[in-house]
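Encoded as structure tokens, the following chain is the form predicted alone, with no partner shown.
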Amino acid sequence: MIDVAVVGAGISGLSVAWHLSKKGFSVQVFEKEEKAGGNIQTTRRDGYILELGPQTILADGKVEEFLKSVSIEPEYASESSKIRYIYKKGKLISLPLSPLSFFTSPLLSLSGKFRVLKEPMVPASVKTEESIAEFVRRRLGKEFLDYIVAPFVSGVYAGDPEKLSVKYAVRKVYQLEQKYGSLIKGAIKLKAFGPGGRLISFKGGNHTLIEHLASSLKIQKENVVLRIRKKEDRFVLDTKDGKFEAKSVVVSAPATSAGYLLRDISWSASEEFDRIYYAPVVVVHVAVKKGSIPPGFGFLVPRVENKRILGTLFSSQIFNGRAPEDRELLTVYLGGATDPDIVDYEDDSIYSIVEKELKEILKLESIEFLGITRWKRGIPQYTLGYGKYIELAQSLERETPGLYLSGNYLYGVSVADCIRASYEVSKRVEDYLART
């Protein structure tokens, strides 16, 4: 019998499996794909390194000191990724990146600036929970909603600000009103203006530290877990490949996967998680001559300017040699909550879409498609009322001692999230198999 089974082998159940491994414990992973890593999927081809998935990590100390304790080096993004733009009226602005800089930006009208001025005086409110737009459109107005949150929101979650939760999708800005009462105050307070850590990837891209954290574990890949069920101290796993007996599991699947794999232990339980939306996403790469884009991270492009693309990231100039020397590499996104129908249509129709507004915005005269990627369940969706799943988690786990869930419908939706949450989890995992 082993001690730990972790179910998945994406990010978060890798990085669970690595801290417990790393005690000693017996650990075995079962993966139902033919490769680990979930979401987190690199191509190489032809000089170019095509992320599928996740595109960079934002590190910070934990995730640091993560990397380092499995002994990998991060690449650090360019110095000019800092730059980046916003779509507005056919232009792209750049992103302010201090406060005065801000007040000197086209990005926002004399009125909106002033409205954002006023932010430090607007109460806090007296609702138990907000969406995004609703928090933003009270503290900061619609303006500062239109086209800086809600681009940020599509960039980061594939979400809908009228439907996000900004108590359970973006926990710490949500705790800036609460400790501090105003958002300006508090980042004054916390000299927390910046995005709070430096973005990397890897040599080879990001599917590179799968591949190192699963050189050092046991993972049965192409192994489907059918279901998991607890008899007497131990957990069972009934697998295509056989029956296996562990004192303690980690579900790291998605929701809905993590949801049919505990319906022996708690239907109910199984039933909520399914109801969890997951947005779909499109990725398309790009490839298009050396010097025809500005130098930056890439883009985002608020709903209200009416196009289908989300962002694009120059993803040549945020690392290097992620394309052949004459070319630029270009990832753009579509789809998300806001536009989910588009991950059924056909290729054709999707790069007629990317080929016409990329265009457009960038003033293109020829791009070389490279690729599409498909998630149809994408990126889990942190909606009004979401506090529910997440204590339906914490009770499941307190009433069945050796189970463990993680994932980032959970902790997170970001790989920062989910490696820092795994120090969590495992220590959980350690602290119960101690008493056992």
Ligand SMILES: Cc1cc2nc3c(=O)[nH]c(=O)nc-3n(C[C@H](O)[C@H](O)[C@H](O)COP(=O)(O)OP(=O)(O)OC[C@H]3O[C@@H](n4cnc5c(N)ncnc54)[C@H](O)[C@@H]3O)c2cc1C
Second form
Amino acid sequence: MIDVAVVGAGISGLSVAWHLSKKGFSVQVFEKEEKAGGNIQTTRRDGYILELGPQTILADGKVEEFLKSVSIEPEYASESSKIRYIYKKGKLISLPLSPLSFFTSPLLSLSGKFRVLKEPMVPASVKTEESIAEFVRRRLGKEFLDYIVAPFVSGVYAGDPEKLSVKYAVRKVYQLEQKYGSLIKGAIKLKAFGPGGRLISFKGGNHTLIEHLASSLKIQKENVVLRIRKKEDRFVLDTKDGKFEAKSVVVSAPATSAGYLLRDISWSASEEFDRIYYAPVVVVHVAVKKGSIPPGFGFLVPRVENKRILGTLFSSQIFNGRAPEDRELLTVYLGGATDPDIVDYEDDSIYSIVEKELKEILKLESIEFLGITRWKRGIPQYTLGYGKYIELAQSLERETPGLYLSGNYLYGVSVADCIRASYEVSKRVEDYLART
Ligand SMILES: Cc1cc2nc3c(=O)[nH]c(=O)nc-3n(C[C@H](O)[C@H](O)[C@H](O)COP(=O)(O)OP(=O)(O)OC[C@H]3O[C@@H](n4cnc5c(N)ncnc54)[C@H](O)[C@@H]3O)c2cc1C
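Form predicted alone done, so how does the form predicted together with the ligand look?
Next comes the full complex, and the chain you just saw is listed first.
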């Protein structure tokens, strides 16, 4: 019998599996698809490196520590990718890089800027939970919400700020108010105006990290886990290729799959996890002539500008070698919680929306399409009341010793969040195995 069975070879499952096998435990990973990586998928074609899922990873100390311990060199984002744009009334406006340049930027009106200055005087909320939109309107004003926060909520969550919980979706921001009574005061105290890490990827794209992790792990690909049961001191996994027994199990599949697998252990968790909403995301890769776009990371489009494009990354300007010499690679995002139906549109309809809007926003004459990727269940939305799912996962772990849950629906949606969580999840598994 193996020590640990890990269900799902996304970054959450692989990073937990990696820590545990490094500690000497026998670990078997099960992945239903033919390729590991989950959302992290890269394809190489005609001189382009296309990221179908995440493009950049915000690496803080813990992530850097992880990469060092797995012996993989990150590729850092270019200096020019610090420039980011917001689309406003027909123009791309660069996002202020310092609090000072914020006051000279045309991004907000004078009254919008004064409203931001009042933030330290706004009392902390007494409400138990607020949406991101309510929170930002209250503390910083509507303009700041529309032109700065909402576009970032699209960029990270493909989410709707009216529905996401400030407490669960942007925990650090919520804690600044709780601890310091003001975001500005808190940020000054913590010297936390920057992004809090460096943006990275890997040579050849993000899937290089997956291949690197996978090469030292035992993974059964194209072997879906259908059911998990607890039998006395062990877990029995029914998989497409037969039964497996393990002393402990880490379920790192998305919420719906996790709930389904665990239906014999907890019917109520199974039902509840199925309710977690994942916003769909459409990713369109586009090539344009070199020299036809401004330098920078890319742009975000506030919803109030009435466009379908949520944002576009200038991928070949962020990392080297992503496009042939004479071309730039753009990655365009559409859909999300505020425009979910687009995921079911035909390719041609999506292409014509992207063509019309990109030409208008970037003043381009021609563009070439390289492909579309649809994520029907893209990014989990930490909506109001989300705490109940986290408590459910915790109580499931408490009531079923040896069972652990991980994944982007529990500890944060970014790749960095998944990597950081892997330290704690693997520690809990290790402690359990040491006790049995
Ligand atoms: C379009 C898009 C863009 C994104 N951009 C960024 C970005 O730029 N930066 C960033 O930090 N994050 C980004 N994210 C978020 C980030 O990529 C994900 O949150 C993260 O990769 C999720 O990893 P995970 O392992 O938790 O889940 P997943 O990647 O979903 O992995 C779960 C795995 O479990 C497998 N599985 C499911 N059920 C079973 C079963 N029954 N048996 C066996 N295997 C099973 C699945 O096939 C999958 O491989 C993006 C996400 C999307 C969709």
